[in-house]
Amino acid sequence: MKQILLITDGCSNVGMNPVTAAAHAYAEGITVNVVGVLDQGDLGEAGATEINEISKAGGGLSRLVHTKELARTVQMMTRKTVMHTIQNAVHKELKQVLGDSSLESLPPEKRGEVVRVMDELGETAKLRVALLIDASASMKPKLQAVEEAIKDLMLSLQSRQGESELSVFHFPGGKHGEGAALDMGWTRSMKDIPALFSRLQMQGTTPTGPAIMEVIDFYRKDDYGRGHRDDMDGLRSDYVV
């Protein structure tokens, strides 16, 4: 399962609309969660708006939360979403096997066997999360409960039994405001996580569409995004019913 989280504090505004790079994400296999980080006040109407629409857009959740928050947030919504892209294979397999029927009209047993395996799915399913943090200059004193939230979500996917693998982007991330810059390729580890905050530059843009499709093309170009097979896609019939 592959998932972009997506954490800001404000309104994209260079490049590519954010929403249609996020349904980009989706039709691609990656759901993409969005964390807004409030700060002395709120977002705007119009933040809260585009933060909601991108996750929409992109089969996601939305939260916006204050930074003491944020780690918890971080690691529910990761862990909610493993969940629901399960819940979405297995009714999508019983709804093959069994036609209209619902996970509910199954007997009780069944049902309960149902629930057992994708309580296990959630836990053993391969996972890649590329968090993608905005670094416009607003978000400059919001960076140490990001980094904290990192290292928590880091713990937490060390704690599946499955393989969990994060990596880190940052943005903007190139020279002329646009796009995002790649900080941590895919790791288990979290003792290069602090060296990340300190190299980083904080620029008054936030490109967020396009730092979107450059996380995109990441999972492109990698193997596992290129060349696996989800694993939602091999969950067999039988294992259902």
Given for the second form:
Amino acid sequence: MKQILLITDGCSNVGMNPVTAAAHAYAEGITVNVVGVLDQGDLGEAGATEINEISKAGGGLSRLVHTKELARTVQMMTRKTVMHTIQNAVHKELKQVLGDSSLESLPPEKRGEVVRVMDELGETAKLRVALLIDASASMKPKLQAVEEAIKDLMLSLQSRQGESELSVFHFPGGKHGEGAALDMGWTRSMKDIPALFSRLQMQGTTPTGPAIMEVIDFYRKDDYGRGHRDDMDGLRSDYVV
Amino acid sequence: MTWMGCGVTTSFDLRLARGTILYGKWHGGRYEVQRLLGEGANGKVFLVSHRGRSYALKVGADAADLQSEINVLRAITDTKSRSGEPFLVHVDDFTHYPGRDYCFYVMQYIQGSSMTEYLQREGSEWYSLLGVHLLRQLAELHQEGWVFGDLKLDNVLVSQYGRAHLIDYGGVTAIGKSVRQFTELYDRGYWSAGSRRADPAYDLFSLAVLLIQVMEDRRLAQLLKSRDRSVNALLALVKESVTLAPFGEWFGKALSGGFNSAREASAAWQSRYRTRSSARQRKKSGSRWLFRAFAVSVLMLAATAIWYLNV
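Alt. form predicted in complex with its partner chain, vs. the form predicted alone above:
What follows is the whole complex; the chain from before opens it.
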């Protein structure tokens, strides 16, 4: 299972439309979740709409929160998305078998077994989450909360039985204020996380779309490097009858 | 808390008026809604009457979420029945008139108040007994291989004579897996005191925070404001509190994973309040002993006086 979690506080203003970029991600099996962090209601209606649209195109969730709720939100979203991805896969199977995709169409007694398998998958399936952090100037006072949220997410991922990895990007990243820069490659350990953003130069633009595309690219190269696919298909045929 | 996601049912605005009749779709039971009892993270609980008796009926916002809760309840219900508490009564669906099906389960209705309300009303001398009941229930769960997970003020109801019950099983997790549902204040990870993997010590940590909260709500709130989230800060709070200080050693162990099981924690908790109450008795018997000694010395004095006079 692959996820991108975008943490931002404003509208994109450079490059490709982030909604299109999120749709690309979803097409490659990557779910995109978005958290909008606002402390003084500085996001605006356009920002709120964009956040919602990105998550819809990316098959994920979006929420607007204060910095103090950030850790909890990030953790819950990641977990919900894992369960959601599994539910989608199971619904597909149910539709093939029963012609109806809802769990409710099964009698309560049979539902129990299906959900037990879903819970098991949610706990054991391999999970990778790429965090994509908006590092435009207005995010500066929020970065400490972002770091705390990253550590908290790592703690939750480490508690899973399945293999779980985290990577962190910030944007804008490149020399020309385009795309995203990698802060931390795939990791399973807490040790790599401290003081992630201390050396960060805050910049003005918000190239959300190009940044998402860069993370998709990172996933692609990584999958090629590892030489295997780890989407739901393999798991599904193993577990669900 | 509204989620703006697609496909995930998270805003749950089902309203059932008093007197609404729900018919079980698969098993045909008839349930009359009395009132809303509460709202949890993943559903609503109504008070219903069924065959002349009161029950609590939980409607799930999401079929899969509710079902995994039911799976857990099924697994632990056998144990609970043995201890005389049939917890899970029925499982079914009902169709609400716009044509949507909702999953629900029916459980035993427990009448009671929150721990803080109870202690305010009945007095803090009931405090240690609440701890005893909670520890016993945790010990039972742990023995069957489960961890309660989301132990918090909202998930405990106290009925007559200080009988504390765990009431929301949405966070119950098999030992060894990641805790399904938790609340930051009571979460071991939030206090940087360990992982979120379900083990008996996870519940004992949450219980310790809860037992601090019900006595020292204000001090705990201050501590959270100061952003000093550590076990040491919690223990300093315990030390300062008149009520909690005698349990200091117990809190120290519970907050740092020092107990191997809830049973061990329970024994330590009970020995704590036994020493406290026996200390009080000792004082009483001590004064009685003094009184006796005094009486004896008066008698001896009298005897001496008589002897002296006789001489």
